[in-house]
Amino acid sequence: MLPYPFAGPFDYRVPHGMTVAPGDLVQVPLGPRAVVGVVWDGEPDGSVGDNRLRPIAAQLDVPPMRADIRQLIDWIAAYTLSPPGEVLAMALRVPPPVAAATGWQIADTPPEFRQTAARARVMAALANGPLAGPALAAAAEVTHAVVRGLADAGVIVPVALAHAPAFARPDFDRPGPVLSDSQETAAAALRDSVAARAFSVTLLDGVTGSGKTEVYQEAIAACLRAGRQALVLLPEIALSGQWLDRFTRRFGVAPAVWHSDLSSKTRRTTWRAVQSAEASVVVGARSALFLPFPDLGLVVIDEEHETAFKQEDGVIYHARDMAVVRARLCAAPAILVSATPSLETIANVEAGRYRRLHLPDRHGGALMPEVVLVDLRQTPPTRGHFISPPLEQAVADTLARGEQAMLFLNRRGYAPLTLCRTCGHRMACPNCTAWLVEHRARRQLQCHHCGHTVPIPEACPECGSAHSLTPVGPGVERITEEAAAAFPLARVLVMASDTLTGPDSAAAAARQIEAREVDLIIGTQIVAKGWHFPHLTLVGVIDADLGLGGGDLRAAERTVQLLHQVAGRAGRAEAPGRVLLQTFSPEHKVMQALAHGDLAGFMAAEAAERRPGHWPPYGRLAALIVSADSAEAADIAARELSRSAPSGEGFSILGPAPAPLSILRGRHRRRLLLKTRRDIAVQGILRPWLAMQTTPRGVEIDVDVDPISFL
C-alpha cells in the first residue's frame, strides 16, 4: 500500500534473500521515483507474472505498522469511500531511524600511556560511568583534543549510552480528589470496564462542573495500573493547557501531547515513545488516532459532541466514531464524555449499544447558574451598540462585587460585514461566497473560509466614495471596544482563535483568570469547552440567536449545546452563577430549554422531529459535493451525476443544488444528498453509482458520509 490516492495496494516482487510480512515498511519504485510503502494484508492480484513485477528496493529498519492500525485504515477507507492509500498517508508518520547515542568509557585493560593532569581529570570523570564526549570534556575541563588523544591511544573506548526515557511514568497510586457518591459509582463502573480488557462504549455525561474529568481519570489510573496505554482525544488542542495541569496534579507528571503544532523533533520523540510504550498516556487531536500504541487499553473522547472532531478536508471522517472503531480493534473500552451529548450518541444509548453513566450534580455543592432571557425587542441596546441595558448593568454589578464576568459572541473579528453607505456595495471574497470580515486591529478585511486578506480601503472600490465604508454587526473586537468604553477600569482578556494561537497561550490565559488578574473575559466558541474558572459568576451571551438560521439539520442542537456549555462556565464554586442570553426569539425552543434547564426534554423533542423523516441519527445521510473551476462545468457534472442516480426502496436522492457556499477557494460547488433509512448502508448505494462516473478534467466529486456541515 502506497500513501497516495490509489484504489488499493500494488504487487511487487520480493527479491531473493529478503523476507517481508504484512506491516513491514519497504522502499519500492513507483515510476521513476523510490517511495515508502507498507506490505499489506491479503492475497496478491496474480494477474501479472513474477518476472514482470518490479522488485522491492529495500526493507526499512523501523518497527512494522501494527495490524490494528492497518485494519483501522481499511475500515476508514471503506466507510468514507476514500482511497485507502490516502488514509495510509495520515497514519504513515514513521520518523527516520535515529542512531543510538554513544559516549566514552575506560577500556577494560587500558594500555600504558603518558599521564598528564588533563588526562587524569578525564579518567576521574569517567570513574563513575560513561559520558558523552561534550559532557566528558566539560566535566574534566579539557578540550575535545585531549579526549580524542585518549581514544586514539586505546585508553578510552566508545560505548552506547543508556536511553533516557522521553516521558516520566504517571503515578497511578497517587491519591486523587475525594469523589462524591455518584462520582465514585461512575468511576467504579469505568474501572471495571478497563479491567475487563474488552471492547465497550460508555457515555459519561453530567451537568457542567460535575467532575467528569476527575471520574474518567480514575479509568486512566486503572489502565496504567494494568500496564496498558491510554489515549485521550480533545476537540481543540488549545484546551489541553488546563487539562494538562489537572492531569499533572492527579498523576504527578505531564502526559505526552500530540498535535500538528509540535516540532519535527518532538513528533519523532513522541512517536517513538508511544511505539515503545514509554509514553503511557497521550492527549491529542484527531491525528493521535493513528499513533502506534502496542497495548492500547483505554480511549477517551472528551467533549464528544464537538463538531471539531470531524475532518472536512482530504479524507472526510469523524474522529469520535473512528476512535470507537480503534478501541474495538484493540479490545479496549471507549469513554465518550460530554455535558451535552450528541443526539447520535444518545440514540446509541437508547438502542443499547452504549452504556450511560450520569453525574446529576455539580461537584462540591455548587449550584447550576440561573439563566435569564433578555428580550432584545423589549430592551434593545442603544443605537450603534450591542450590549443591552440589563446585561450592561449585570456586568457592572458583578465587577463591583470583585467577581469575574464573561461576554460571549461566536464571531471573530470586528464586524462580519463591511458595506458602502453611498452605493450599498458589500465587501465580498473574490474566491468564496462569503463576506469579508473586518479585523480592525490588523487593518484588514479577511475571508474566514480561504484566508484571503486585503487592507481596509480608504474609498469604496465600487463607487469611489471616500470614507464611506462602514462595519455592520458585531464581532468580538467590536464588543471589546464597547466593553472598554462601558467598563473603563476592567481588566479585559479576549479569548478567540486569533488571540489563543496554541496550548501555551491558552494555558497562560487560564492562569491569568485563575489568579484573578482578569475582570472581564470576552470570547468566541473556544471559551465554551472544558474551562474551569472558579471566580466567574456572570456570563452574557451577546447574540444567542446566532447559529439558528439557515437550513442546517443540527442548527438547534448545536446552538443549545454551545450555549449550555458557555452557561456552564458560570458559578462553578461557592458564589452562585447567572447567565443572560440576549435574544430576539425568547419563545424559541432552544431559549426555553436553556431558561428552564431542560436539556433532556429538548433532545427528546429534537429526536421526535427527526424520527418520522428518517433524519440522522434515525436515518443515514451522505453528501456528494461536485466542484469545478467554472459554474457551467459544475452544473453539467452535477446534472450527469443526478441522471445516473440509482432508485430503490428506502432511500432518496435530493438535488443537485448550489451549495450554500457555492464558491469556495475559487471552486464552484454543487451538492446532492443521499438519504436512507437507518438499516440501509449508504456505501452500498454510493460505490456502484460513483463507479459509473467519468468526470471531466478539473471536476471533482467529494463524498461526505454522515455530514456535519452543510455548507
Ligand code: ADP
Given for the second form:
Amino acid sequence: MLPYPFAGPFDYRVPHGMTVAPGDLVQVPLGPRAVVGVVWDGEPDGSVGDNRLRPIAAQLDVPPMRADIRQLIDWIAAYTLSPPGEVLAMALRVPPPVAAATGWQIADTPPEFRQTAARARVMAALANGPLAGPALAAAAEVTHAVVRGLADAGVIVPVALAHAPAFARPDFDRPGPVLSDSQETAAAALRDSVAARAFSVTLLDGVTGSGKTEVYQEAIAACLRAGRQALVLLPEIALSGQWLDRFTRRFGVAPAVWHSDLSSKTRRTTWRAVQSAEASVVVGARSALFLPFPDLGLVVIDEEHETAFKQEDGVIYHARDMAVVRARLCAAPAILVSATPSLETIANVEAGRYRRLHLPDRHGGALMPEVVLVDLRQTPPTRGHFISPPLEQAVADTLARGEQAMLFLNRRGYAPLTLCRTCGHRMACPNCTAWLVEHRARRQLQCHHCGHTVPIPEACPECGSAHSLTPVGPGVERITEEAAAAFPLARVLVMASDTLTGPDSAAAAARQIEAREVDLIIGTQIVAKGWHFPHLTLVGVIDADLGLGGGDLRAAERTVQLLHQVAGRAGRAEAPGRVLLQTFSPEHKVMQALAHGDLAGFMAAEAAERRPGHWPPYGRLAALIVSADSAEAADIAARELSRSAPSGEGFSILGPAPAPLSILRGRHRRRLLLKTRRDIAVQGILRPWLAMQTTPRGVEIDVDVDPISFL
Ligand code: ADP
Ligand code: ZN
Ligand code: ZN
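Alternate state requested, the form predicted in complex with adenosine-5'-diphosphate (shown: the form predicted on its own):
Entire complex below, previous chain first.
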C-alpha cells in the first residue's frame, strides 16, 4: 500500500533472500521514483504478470506497522469511501520512523591514522562517550568532513545512542480528590470497564462543572495501574492548556501531546515513545488516532459533541466515530464525555449500544446558572450598538461586585459585512460566495472561507465614493470597542482564534483569568471549550440567534450545545452565575430549552422531529459535492451524476442543488444528498454509483459520509 490516492495496494515481487510480512515498511519503485510503502494484508491481485512485476528495492529497518492500525486504515477507507492510500498517508505523516538515533564512538582498537589539530579535537570530544554527528561536529568545532574522514579511516564507528526518556511515567498512586457519591459510582463503573479489557462504549454526561474530568481521570489512573496506555482526544488541542495543567497536578507529570503543529523532532520522539510504550498517556487531536500504541487500554473522547472532531478536507472522517472503531479493534473501552451529548450518541444509548453514566449536579453544591432571555425587540441597544441596556447593567453590576463577566459572540473580526452607503455595494470575496469580514486591527477585509484578504479600501470600488464604506453588524472586535467605551475601567481580555494562537497563549490567558487580572472576557466560540473560571459569574450572549439561520439539520441542536457550554462557564464556584441571552425570538424552542435548562426535553423533541423522516441519527446521509471550474461544467457533471443515480427501496437522492457556498476558492459547487434508512449502508449504494462516473478533467466529486456541514 502506497501513501497516495490509488484505489488499492500494488503488487511487487519479493526478491530472493528477502522475506517480508504484512506491516513491514519497504522502499519500492513507482514509475521513476522510489517511494516508501507498507506491505499490506491480503492476496496479490495478480493483474500484472509475474514476469513484469517490479521488485521491492529495500526493506526499512523500522518496526512494522501494527495490524490494528492497518485494520483501522482499511476500515476508515471503506467507511468514508476514500482511497486507502490517502488514509495510510495520514498514519505515516510521521517522518519515516528512524530505528534508533545513531552517534559516533572511538573504535575499540583504532588503526594508525594521520593526526591533525581538528582530528585531535574530535577524539577529545569523544573521550567522555558517544555523541551524535551534529553534536560532535559542534563540540569539536570541526566540519562534518572531518568526522567523515575519521569514520572512513575506521577510527570512529557508529553506535546506537541511548535516548533520555522524554516521557516520565504519570504517578497513578497520587490520590485524586475525594469523589462525591455519584462521581464515585461513575468512576467505579469506568474502572470496571478498564479492568474488563474488552470493547465497550460509555457516555459520561453531566452538567458543566459536575466533575466529569475528575471522574474520567480515575479511569486513566486505573488504566495506568494496569500498565497500559490511554489516549485522550480533545477537539481543540491548542486550547488544552488548562487540561494539561490539571493532568499534571493530578499525576505529577505532563502527558504526551500530539497534534499537527508539533516540530518534526517532537513528532518523532513522541511517536517513538508511544510505540515503545514509554509514553503512557497521550492527549491529542484527531490525528492521534493513528499512533502506534502497543497496549492501548482506554480511549477517551472529551467534548464528544464537538464538530471540530470532523475532518472536512482530504479524508473526510469523524474522529469521534473512528476513535470508537479504534477502541473496538484493540478491545479497549471508549468513554465519550459531554455536558451536551450529540443526538447521535444519545440515540446509541437508547438503542443499547452505548452505556450511559450520568452526573446530576455541579460539584460542591455550585448551582447551574440562571438563564435570562433578553428580548431585543423590547429592549434594543441604541443605534449602532449591540449591547442592550439590561446586559450593560448586568455587566456593570457584576464588575462593581469585583466579579468577572464574559461577552460571547461567535464571530471573529470587526464586522461581518462592509456596505457602501452611496450605492449599496457589498464587499464580497472574489473566490467565494461570501462577504468579506472586516478586521479593523489589521486594517483588512478577509474571507473566512478561503483566506483572501484586501486592505480596507478608502473609496467604494463600485461607485468611487470616498468614506462611504460602512461596517454592518458586529464581530468580537466591535463588541470589544463598545465594551471599552461602556466599561472604561474594566481590564478586557479578548479570546478568539486570532488572539489565542497556541496552547501557551491559551494557558496564559486562563491563568490571567484565574488570577483575576482580567475583569471582562470577550470571546468567540473558543470560550465555550471546557474552561474553568471560578470567578466568572456573568455570561452575556450578544446574538443567541446567530446559529439558527440556514437549512442545517442540526442548527438548533448545535446552538443549544454551544450556548449551554458558554453558559456553563458561569458560576462554577461558590458565587452563583447568571446568563443573559440577547435574542429576537425568545419564544424559539432553543431559547426556551436554554432558559429552562431542559436539555433532555429539547433533545427528546429533536429526536421526535427527526425520527419519522429517517433523518440522522435515525437514518443515514451521505453528501456528494460536485465541483468544477465553471458553473456550467458543475451543472453538467451534477446532472450526469443525478441521471445515473440508483433507485430502490429505503433510500432517496436529493438534489442536485447549488451548495450554499456555491463558489468556494474559485470552484463552482453543486450538492446531492443520499438519504437512507438506518439499516441500509450508504457505502453499498455509493460505491457502484461512483464507479460508473467518468468525470471530465477539472471536475471533482467529493464524498462526505455522515455530513455535519451542509455548506
Ligand atoms: P466537568 O468536566 O464536568 O465540567 P470538572 O471535572 O471540570 O467538571 O469539575 C469542575 C470543578 O470542580 C473542577 O475545578 C474540579 O477540580 C472540581 N471538582 C470536581 N469534582 C471534585 C471533587 N470530588 N473534589 C474536589 N473538586 C472537584
Ligand atoms: Zn458605492
Ligand atoms: Zn473566499
